[in-house]
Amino acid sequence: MNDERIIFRDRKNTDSCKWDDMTPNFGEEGLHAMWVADMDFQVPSCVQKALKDYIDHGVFGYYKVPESYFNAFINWQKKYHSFEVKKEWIRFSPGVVPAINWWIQILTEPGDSVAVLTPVYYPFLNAVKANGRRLAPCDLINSGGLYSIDFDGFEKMIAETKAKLLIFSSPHNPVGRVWSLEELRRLMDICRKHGVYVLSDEIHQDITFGGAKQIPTALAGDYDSFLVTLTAATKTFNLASCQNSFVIIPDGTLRKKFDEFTEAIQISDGNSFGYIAVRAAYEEGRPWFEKAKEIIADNEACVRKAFSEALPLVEISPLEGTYLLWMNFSAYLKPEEMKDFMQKTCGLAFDYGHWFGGDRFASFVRMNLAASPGSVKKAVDAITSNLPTR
């Protein structure tokens, strides 16, 4: 797989949510897409090739999950982030999103608060409200566009609201944090100390730059009896449509109420393509996972380099960790201003800032940087071209 390349592809009219449904979010179709956390990429050639060999041989009948899968992903998981998973630890869900909905179900009741640390991914926010319980937020400290933890304004929160569970983000969605050592013990610290249960969505885990290392968050100490980690192929690899995502889960008492929990709804395993996806790709897909990274790293060098030329005072997140580019325009736009000017001046779709956390965030969008350089380009000028200078 040495040759790998990365394919670009042209998804519209594919069914795809990134370019073909856009009107629920931004009430229009036909924007160029720069929003949601998918690829633009074609997957590794090796999971074609296990998808293709399942598909030829044709049938689809009910499928025994194989040892293969659960090595791939513990030996990906001990190679990459020296965390010595268990196969006893791990369960099945079919996405991270769906996980952290469970788990707010199996941990709180109705009316207790949990805790994010915003801006965060709006799912987070939403699975809260959907759920009956209590948002509890605790701004992340933004200084120039780098952000750190107000650990002190975190444990007021946490003693004030009586949080039970923190849903946490690592690397942080959407400002790019990779979040060290000391600040995940900090953390997890004031966790243990107010008896909050942590689950910690560490989906982007692989996606890291500049040298930042990401620490999962099970390794920062013994935390074990209230910390859960959520983690999947899907940002990987681009394999989100295959809906396959793992639970960690180290304590026993916390595997028997989620085991309690998935057998009541009668969801314990997925389908049989999505095994054999990320079973691929954990096994052979590294290489294009490096040029993919490659290309992102571009992308992020091509649009700091044309706004610090044009437009250096929109504020743009050090990129850390994910594919997703954190900016502020507020030096250029008033909030008001964002939405008319990003769709209707621009023709662009991104993530809004007040989708993670509520209007004091409006003024930032969120860019996904996992296209060809021509989409990214196309997307820099519209703005470049487009924004007058104050």
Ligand SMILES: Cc1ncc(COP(=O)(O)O)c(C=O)c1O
Given for the second form:
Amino acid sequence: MNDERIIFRDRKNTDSCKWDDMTPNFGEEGLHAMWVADMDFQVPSCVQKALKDYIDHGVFGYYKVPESYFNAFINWQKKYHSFEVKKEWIRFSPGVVPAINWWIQILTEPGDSVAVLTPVYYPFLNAVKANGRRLAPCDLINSGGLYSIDFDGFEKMIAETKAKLLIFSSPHNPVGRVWSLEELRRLMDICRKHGVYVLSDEIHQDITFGGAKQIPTALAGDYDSFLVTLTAATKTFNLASCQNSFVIIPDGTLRKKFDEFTEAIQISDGNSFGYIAVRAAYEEGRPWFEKAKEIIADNEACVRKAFSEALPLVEISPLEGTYLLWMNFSAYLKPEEMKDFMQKTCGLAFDYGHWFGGDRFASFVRMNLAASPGSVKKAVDAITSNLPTR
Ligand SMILES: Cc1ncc(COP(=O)(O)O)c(C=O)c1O
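Requested next: the structure of the form predicted together with this ligand (the form predicted alone having been shown above).
Below: every chain and molecule of the assembly, starting with the one above.
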């Protein structure tokens, strides 16, 4: 029996990015926070206990990463993703985003093109620009909120730009797609044909709904020579600030490149707190995670019901994966009205669509559903009670 409970926490005044650091992105504080991908849920009790035991011991000297950490990850991948990860393939990074930036430096030269499928998680875009590479975006095809890959457009774009690398989100943030085997294969086969390396960011790999089956890109075919998989326990278990993530590199040549790079920057391990939290989560946290998913699914249902009754033309993409709902308000608001309406009228902080790749996404917002039902209802009520139906 699963008697884990999800405990909702008021995170205001706890130095949380989501609740206490809105000014850089929104120009003001005090909005009702439905943005940034972390959870307003207290972590599983097994994680709290493991960290408390360590703190009670009270010695924080140099740390040797235990076998149990690797085993917990390997067992999780095997059990829930049928992915048989060998220990020698695993490397550390203090976050998936740092690893993306590192791989851009390892696999490409300044001025090279790096492909992305837009709209996409905006740190991908920032990473390409910050490293002096050129962004080669290919828009996903949007058919009434259902997204798919424009394979012909993608192939044409990478041929034209001579892209060296694709940064791929699977499941896809923000549109919530869990890619099918056929889609993964078509995409990877195009990349192989054109000599494009692929970074498959699978940080949301566990968070799937309604029977959607997440397939690790590495299992879609024989792609090891040009594929690196990035993942973490941090989305699944709300551990983002522990800064602990996994880089999976089955190919020896790519591993050597990565090891030379991390040797030169002297970052090959993280802090003990991250390892302890992640090990405990993977070992014992599954019942908590199942409960967390139920809350997220109920929250999604609440949003859909409220909008279908009051604002039926809000286009909400199916949530196959992630806990981030992608919504199009173009039937009710002009792109230039979005910020004023969401912030000034409703007092809400969402990730704005244009952050994910440009103004053509400006009538969208991304809503974080990993919150208490009351918090989600508050956001939905603010919109339904203030939005004039046209
Ligand atoms: C697709 C994707 N990759 C990476 C991250 C962040 O990774 P990290 O915190 O490990 O850098 C997020 C967080 O929202 C994400 O959605």
